[in-house]
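This document starts with one chain, in the form predicted alone, laid out as structure tokens.
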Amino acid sequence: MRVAVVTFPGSNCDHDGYHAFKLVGADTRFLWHRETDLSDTDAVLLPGGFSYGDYLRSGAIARFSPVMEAVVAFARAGGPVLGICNGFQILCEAGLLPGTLLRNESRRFRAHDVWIRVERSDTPFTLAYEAGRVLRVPIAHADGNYFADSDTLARIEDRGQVVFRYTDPDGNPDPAYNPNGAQNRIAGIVSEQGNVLGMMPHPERAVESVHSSTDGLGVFQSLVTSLQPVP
């Protein structure tokens, strides 16, 4: 499996994502944002960070980087794309995922561990988990408040596109454990086709025991498993 980790000016989690994919045996390379060749790529990671300094709004400028035309075409052809934190914001700006990420309800940057419940175990990104499992992973964002208009939100829910939700440590809904005010406690969604995942928490920062949690490793294991040839 060959993974391209896109690096934008201001990205700061590209090396973390690269390392996570290497841990699960993927042939991983960095792809500078000016490059456009994805011909030898099986999956794409849009990492976290502050692309273009989050000027204008998070992800709005990165959406127009040369690489994104190739990423959009890759995704629309069914290629798997994972966007984490700023990557999620870029996916929304590029129209690959519905909705947008607003300023945190607290108006403060939040960086700490959160708990998210796996809502689906049948996506290319969650095969290693059981539905209902609660993961402990970190966040680090100022604009993680997921928002969509009422019709879009209803459609997302009806079609089962919500993959992760913020919960308390036992998996129960609790406003006190919603770190940014996201609608319906949404922490991650997939596209209608199921091949594009955007999530605000950072699974790549929870892949080794030194991180105090390895709960995020399953995201990367799942994607590698989903791309294995069928015997």
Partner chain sequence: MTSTLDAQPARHGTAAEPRPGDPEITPELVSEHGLSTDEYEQIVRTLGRTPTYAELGVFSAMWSEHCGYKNSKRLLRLLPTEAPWVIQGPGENAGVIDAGDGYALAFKIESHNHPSAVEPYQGAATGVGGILRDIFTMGARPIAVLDSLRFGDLDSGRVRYLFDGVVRGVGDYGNCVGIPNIGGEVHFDRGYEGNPIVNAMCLGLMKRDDLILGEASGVGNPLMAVGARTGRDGIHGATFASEELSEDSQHSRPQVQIGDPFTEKLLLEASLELIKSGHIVGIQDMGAAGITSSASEMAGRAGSGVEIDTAKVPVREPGMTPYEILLSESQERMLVVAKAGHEGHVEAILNKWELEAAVIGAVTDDGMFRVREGDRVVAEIPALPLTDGCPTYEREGIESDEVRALRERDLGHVLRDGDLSDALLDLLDSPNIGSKRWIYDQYDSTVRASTVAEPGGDAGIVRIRGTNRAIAATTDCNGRYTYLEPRVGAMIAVAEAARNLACVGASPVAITNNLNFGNPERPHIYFQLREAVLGMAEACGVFETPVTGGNVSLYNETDGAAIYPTPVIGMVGLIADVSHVTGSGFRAVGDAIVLFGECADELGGSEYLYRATGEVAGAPPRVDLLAERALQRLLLDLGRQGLLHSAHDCSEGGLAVALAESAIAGTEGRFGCDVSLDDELPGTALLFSETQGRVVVTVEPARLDLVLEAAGAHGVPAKRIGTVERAGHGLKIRSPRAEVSVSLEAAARQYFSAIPRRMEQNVSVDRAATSPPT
The other form holds:
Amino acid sequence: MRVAVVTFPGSNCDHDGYHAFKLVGADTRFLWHRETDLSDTDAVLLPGGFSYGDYLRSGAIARFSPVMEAVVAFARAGGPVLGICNGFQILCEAGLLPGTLLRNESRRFRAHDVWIRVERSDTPFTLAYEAGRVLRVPIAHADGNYFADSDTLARIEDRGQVVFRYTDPDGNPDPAYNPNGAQNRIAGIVSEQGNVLGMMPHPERAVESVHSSTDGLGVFQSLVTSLQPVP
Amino acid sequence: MTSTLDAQPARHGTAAEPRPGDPEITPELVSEHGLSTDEYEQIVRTLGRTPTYAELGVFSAMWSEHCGYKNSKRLLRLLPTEAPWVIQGPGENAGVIDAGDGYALAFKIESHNHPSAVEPYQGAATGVGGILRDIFTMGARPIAVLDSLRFGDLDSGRVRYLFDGVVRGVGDYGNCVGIPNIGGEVHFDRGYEGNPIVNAMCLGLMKRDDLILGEASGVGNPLMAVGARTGRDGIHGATFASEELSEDSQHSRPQVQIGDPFTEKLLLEASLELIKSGHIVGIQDMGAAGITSSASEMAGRAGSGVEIDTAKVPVREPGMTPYEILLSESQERMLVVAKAGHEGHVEAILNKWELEAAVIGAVTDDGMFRVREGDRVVAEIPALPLTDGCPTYEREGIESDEVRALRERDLGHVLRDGDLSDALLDLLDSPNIGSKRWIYDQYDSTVRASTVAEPGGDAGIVRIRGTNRAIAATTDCNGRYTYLEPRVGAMIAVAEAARNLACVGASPVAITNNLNFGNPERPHIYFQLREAVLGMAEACGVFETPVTGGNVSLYNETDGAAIYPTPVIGMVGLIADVSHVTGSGFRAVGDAIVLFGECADELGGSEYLYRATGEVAGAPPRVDLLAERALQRLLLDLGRQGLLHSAHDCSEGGLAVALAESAIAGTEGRFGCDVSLDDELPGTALLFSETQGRVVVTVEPARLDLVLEAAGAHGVPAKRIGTVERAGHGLKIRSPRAEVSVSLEAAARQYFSAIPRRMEQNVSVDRAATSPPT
Amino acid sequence: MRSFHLEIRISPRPGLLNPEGNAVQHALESLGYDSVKDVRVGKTFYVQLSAADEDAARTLAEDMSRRLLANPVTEDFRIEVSELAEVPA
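Please show me the structure of the same protein in the form predicted together with the partner chain, now that we have looked at it in the form predicted alone.
To see the whole picture, the full complex is given below, headed by that same chain.
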């Protein structure tokens, strides 16, 4: 599997994402935001960070980067695109995912481990998990409060687009474990076609024994598995 | 007070001349620039003529305490700076040590106290920005940040405003650039009421071969200004940092600098790419005193000269004078010495990262720091006298009678009453002891996916990707101890830092220091400074942890009231195998709890005393450096053998607080403990004395004998004092004269709400501190 | 007491770096808006309050701006006051 990790000016989780994909054996390369050639690419990662300083709105300026036209075309053609944290924000700004990410309810940057429940295991990003499994992964964001208007929210719930939800360590809903005030405790959603995933938590920071958990590894393994040619 | 430096040979016949519109050089103007009459005369002798306005500004900045270390330089020479593993000692942008496997570690601490007192958010943010640049200009990629903070008591709205702003500033800047914050410390005490301390430390990793120095060598090589444009920010910040704060400082608006972490991130990537490219010979941050200090220091180090044309410097605003351009402290700028003919390559790399680069001058061979504005020479100063000729002073140091009386006060009568369980709960509610989660949850600690332990432990740890190695770092200093007895306090700061590193399994190897003091021209402040340096030198000698650099911040006073002398120690340690890391929390029910070291009646300067009586008095705890060294070696030995389940040092709050922290704050959940001490000390002394050289460890019962034997072999007193229990058992501590029984829930509630509950009240505070409308 | 509507505009002080504005300016330029010379980002507060008269309302607004809404170290503020129509009780 060939993965392109996009680096925007201000991306700072591009290397972490790169290493996570390397760990599961993917052929991984960095793609500077001015490049536009995705012809040799099976999957795209939009990493976390502060593209353009997150000035104006998180992701609002990055979506106009030259690479994004190619990413939109890649996604429309069914190619898997994973957006983590700032990458999620960019996907929303670019219109590849519905809704937006508002300032955390606490109005503060929050960085700590959270628990998220896998709501669907039939996406290319979650094949390695069983539905209902609870993952421990870190968050680190100021704008992670998922918001969509009520019609949109109803639609994404009806279509089962919610892939990860914040829960307590046992998988139960608990507002105390919603770190940012996200509607319906949404931590990650997929596009209608299911090939674009945006999530606020950082699975790439939970893949090795030095990390507080290795629960994030499945996201990267799932992508590799989903892209293996069917025998 | 004596000035050592003889007049430099006079150089006559230079072309520097006053610029139309420059103010006349008068005694008042000289004084406003923070220069004494003697110093001014030395300038005139150095130049052989009256300085121009621009030259006066340049001398003022370079001979400030911040750049010239005029009050501290002679004392700093007393510190040990060498060891076989030191690659770069003091004098460069940062110290560098050998980290093994071909890696080198650059690290340094720096203060931004004065800017943070005026504008906490931007002051703290730009403090982080500055220390990051010091690291990546050495060719190292920043891998971790720590922050060491001091504020007044949190009961004050103004203090909460400062604390909140500083934490946001440190967080936003580091989070945006993507450098994990792995630890630090914060203390609240009325001794810092008007003068917060904001020290930031950064660690950076590089391959040994990538080390680059801040030198302007190679005659004819171009000087390039790189990164952000030059504006009117922070003009005379270096001088400002060397003055006392007053009501006026609140209005010293133009000196505030605004941080832009996004540009910093681009500058970081561009600088590392430049250094690897081979197109440059030297690079330095334009930090305090801006272009002036970076250009003259680079020339001074290389023994060369430099010539700059201010008309070629990219500016943010029209109409800036040479004086302003020379002294601007606009952030996120670098001075680069490129190889002649490689300017285009340098520019291409900068442009890729969407930054500007402009040739603003060249390296010369005449030893002069020369500044032009087009055809006009506006400054021409011999570089070496400017950078190394700053007059240095050895002042009179006398201990204050008031402090001696405080130290000698007998505390016996005030400390023997009250319920000890309540006293423990009260201590856990102290913001000095309670969890710092409110702070570090606002700091990204896991970006770069290499952070090993969660913040809040005894030291922060990052692994070196691709190896088994890891690096640990900590910052320490108890200002109350250094106030009451500076030499002992400084020794304790070094000892505690080393102990913290040893607890996690890291061998202490070197320190960077930040000397935060009041006005050294006052004899009892100079006494504190001298004593602290002597204590630090002694401890660093015994532990073989040389000082590779640091920062001096003097004049931390408001309206005559000085801060506690606060020599912050930033220490780094190496871990050969990351699987040997030990945490501070209990891990398993049934484990034996062992105390290394001995208890004593030493409540002087303690948190218990401050909480109970509001006093900072008595003699601080004694410190036995050889015993500390034995303890460190024991811990490292046991860590390497994997014999310890946890290790946590006893510091503020003493033994009882150390036990409580291990019970409630570990990463493996909460545990109770049952502890019994056969010690005849009074209860408060036994539980809450901050006696040094003590560590609480837990071991599997089957390995207890091995651990006690090892302690014996190292000559460290060791005793099993209890057992780890289930959380439901609570915290139970007994001795012939003490009885504590506290539920885990009560202890945890106090511990975790100490800071948040105070910050919930009226965080958005009165900036102008005016009276409310009626 | 009368009711007033206040618009309090907070702007970055002239001469100080405005990183947000710079980033937006670059983005506008890259979208082809070549004629953009400068962008600075501020914010606006819309406040309703009651006061005896317009001067009193303005004084209150200035006070709250100085104490809380604006950061006097880095920001300036400008206040516009308009009276709200009386709402019958």
